[in-house]
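A single chain comes next, written as structure tokens; it is the form predicted on its own.
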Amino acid sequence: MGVETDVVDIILNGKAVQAQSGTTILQAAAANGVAIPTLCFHRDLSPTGACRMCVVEVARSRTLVASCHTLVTHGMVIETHSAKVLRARKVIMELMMASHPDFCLVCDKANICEMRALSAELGVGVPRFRAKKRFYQIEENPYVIRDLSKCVLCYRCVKACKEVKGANLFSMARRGFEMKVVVDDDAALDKEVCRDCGICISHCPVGALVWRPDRFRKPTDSARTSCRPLVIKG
């Protein structure tokens, strides 16, 4: 009988590397100084792989995987930032920006925008393609100013509420291009439903979810919250 171990032997961008066993593509590329951009993942929260955006290229494996969800295996041979993952997660990244209003210049997430940032970091400027954008009516109440035309569905809003808060007011309702983040019954967000805890915004990568009383106010790299200080960027 073999023994167990905790760590796995895996090739990292050529170099060979020990991960932890059970541990994520991601993680382990974290723990070995190789950093993986990300848009819809965040660390308190459960792995969704719905953006792809950290999708990385496994020998023997037909198509690129989502390292967000991925397990790292004993003698994988992973390329993080190889010329076929950067190219996807460019093609990614526009997409969503085509579909993405151009609000940036007077959008309150300004630059503390995980999706602007990243947008930058892959050298995406103007997207090639043209996509139908989506426009909803703003909403707020007291607390929270919530525009879905500027939601990327990322799912770490509705992760939050549930994981976080355990309030568990989110959720996705419909499908393809009608698809958005509802309370309730796609309930309005007014100010019985939803408080002043902040979970919500202070996980929301991009400007669909802000903090009323901070907007117009300079950005800052954190959100307010009553249960914890948490830092935005994921």
Contents of the next structure:
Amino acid sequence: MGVETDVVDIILNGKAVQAQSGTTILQAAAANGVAIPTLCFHRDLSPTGACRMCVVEVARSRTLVASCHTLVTHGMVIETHSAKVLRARKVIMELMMASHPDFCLVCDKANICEMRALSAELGVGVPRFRAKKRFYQIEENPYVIRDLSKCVLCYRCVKACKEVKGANLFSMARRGFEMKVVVDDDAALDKEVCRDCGICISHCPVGALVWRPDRFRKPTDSARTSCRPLVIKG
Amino acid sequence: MPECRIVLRNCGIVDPASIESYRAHGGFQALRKAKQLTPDQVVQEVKRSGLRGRGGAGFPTGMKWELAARSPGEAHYVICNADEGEVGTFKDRYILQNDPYGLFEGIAIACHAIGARTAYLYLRAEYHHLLGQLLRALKETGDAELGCHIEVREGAGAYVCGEESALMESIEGKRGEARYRPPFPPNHGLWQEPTVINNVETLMNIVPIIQNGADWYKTIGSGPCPGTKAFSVTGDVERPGVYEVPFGTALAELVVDLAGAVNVKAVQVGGASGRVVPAAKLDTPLTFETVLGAGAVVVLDASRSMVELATQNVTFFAEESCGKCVPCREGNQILLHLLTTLQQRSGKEQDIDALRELSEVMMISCLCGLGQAAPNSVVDTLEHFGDEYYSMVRR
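For comparison with the form predicted on its own, provide the form predicted together with its partner chain.
Next comes the full complex, and the chain you just saw is listed first.
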């Protein structure tokens, strides 16, 4: 097997470059030093294609294509940051922000929130569109705090639990704007249905899934902590 | 131009409850003829006929069959898409009710051509009343006669399951939501095996093509779109119903001459996801290249508001979006919000610009055809009847 057969020639942002065949546009672009923003994609998980943030322009394609799940083919002409692509990404981010609660100041993931970083990168501030927001009761079990009001329905927790942990706890239910991540038959995540693996938490791009701050505290700790001085977080 | 019945050839002639009646009218002859040919000969005949998928996209059927036939897999599948969900279409129901045997024969020929042993007939949930009749007809025909097994699967009432990849997810017993493509169904379809998915009407064309040959078929219709198309005409017309006309027929002939429309303001061709044609362009020929979709034709007379039409359509899509991709899930919700605001006379001019920009982005970025086509009526009515929108802006 020759090396040539495993390589395809593509034109990336006007430059002729080579890419490994069988890789996605996203991977090929990264290998050539071009970063494409993503949200629902995670390197541990199979691609979903739900957020459409990673769309790129491919010559002769009627629509934009999502780079996280489209494989490179020989002679593909790709534009990753054309005006058309940037406008689409910006509008998609505005759409996502429109139904997202404006609680960033008091959100546990505020400074590590991927959505917040991405909206800053794309220059999306206060969203232009006004619409209804989702409100759900915050659910707590001994390990996880789940706030579905903040959920962006990226499928990462569903896939992380299934593909990484093999537990398959979550699934999607309802459709359209009403869609939500459910446990069992839409039961609240308030019982100990899983152990403290936390894979869904670390894969959640936003603050919808966070650790319970007291999760590792032993019963005897409560007496000790009560004597500690009160620390006000800044 | 009068009607030309190829797809509806047996409707009203053959008794749909009697296989003897179908046999007496030349039933299963095309299947016997196809069985004497090699699968590849059948595929090439269909390919040569230039038959294109009637679901709306107009993909060449022969090419789809060839891709699936040549694709390696443990099993091949044929799926007949009878999830006729598009608003205002009922041509497939008319076929299912009046000519079930003709459809089974078409499916059996497709199975022979691509080497499939099992075919699925995905029946729309709202057509549950046809299930008994179909199962009875299937039992009467028998697997031996067809050379394949046809299984009827019922949908659960989601519009998105008429989209081929969501339809396969639904047959597999999963949540009905679109898959990303590529891979396409002819390579990795149902249970990741090579699969051909054809509309009811597409499969109804197979029997005449095999019987009379591709050369005969190419003489009907217009250039790149050979054959005929069945349309369900509804709305402000005198004679609503199913009409079959050759491709290239002018829209006016269909809605005015055949269906008897008067005082036409606009026609929406292709259901809720279809394009809106203003009265001035009624001479548009009906081909895949101009306007078409799945064959729903809704006629609107001068009393209808175009903003109202767009709002109705978007309401439908906001309800029927599967929710997987952001532009469709959130976008339809915002489109609806903007349109409702306009109708309540509290919208601003920027809202119309936002409608336009959002529609354009949705059309190029959504995951499947549902989201990509959802803003069609908004874009078209904005283009042709923009004044109606601006007259609703709060001054």
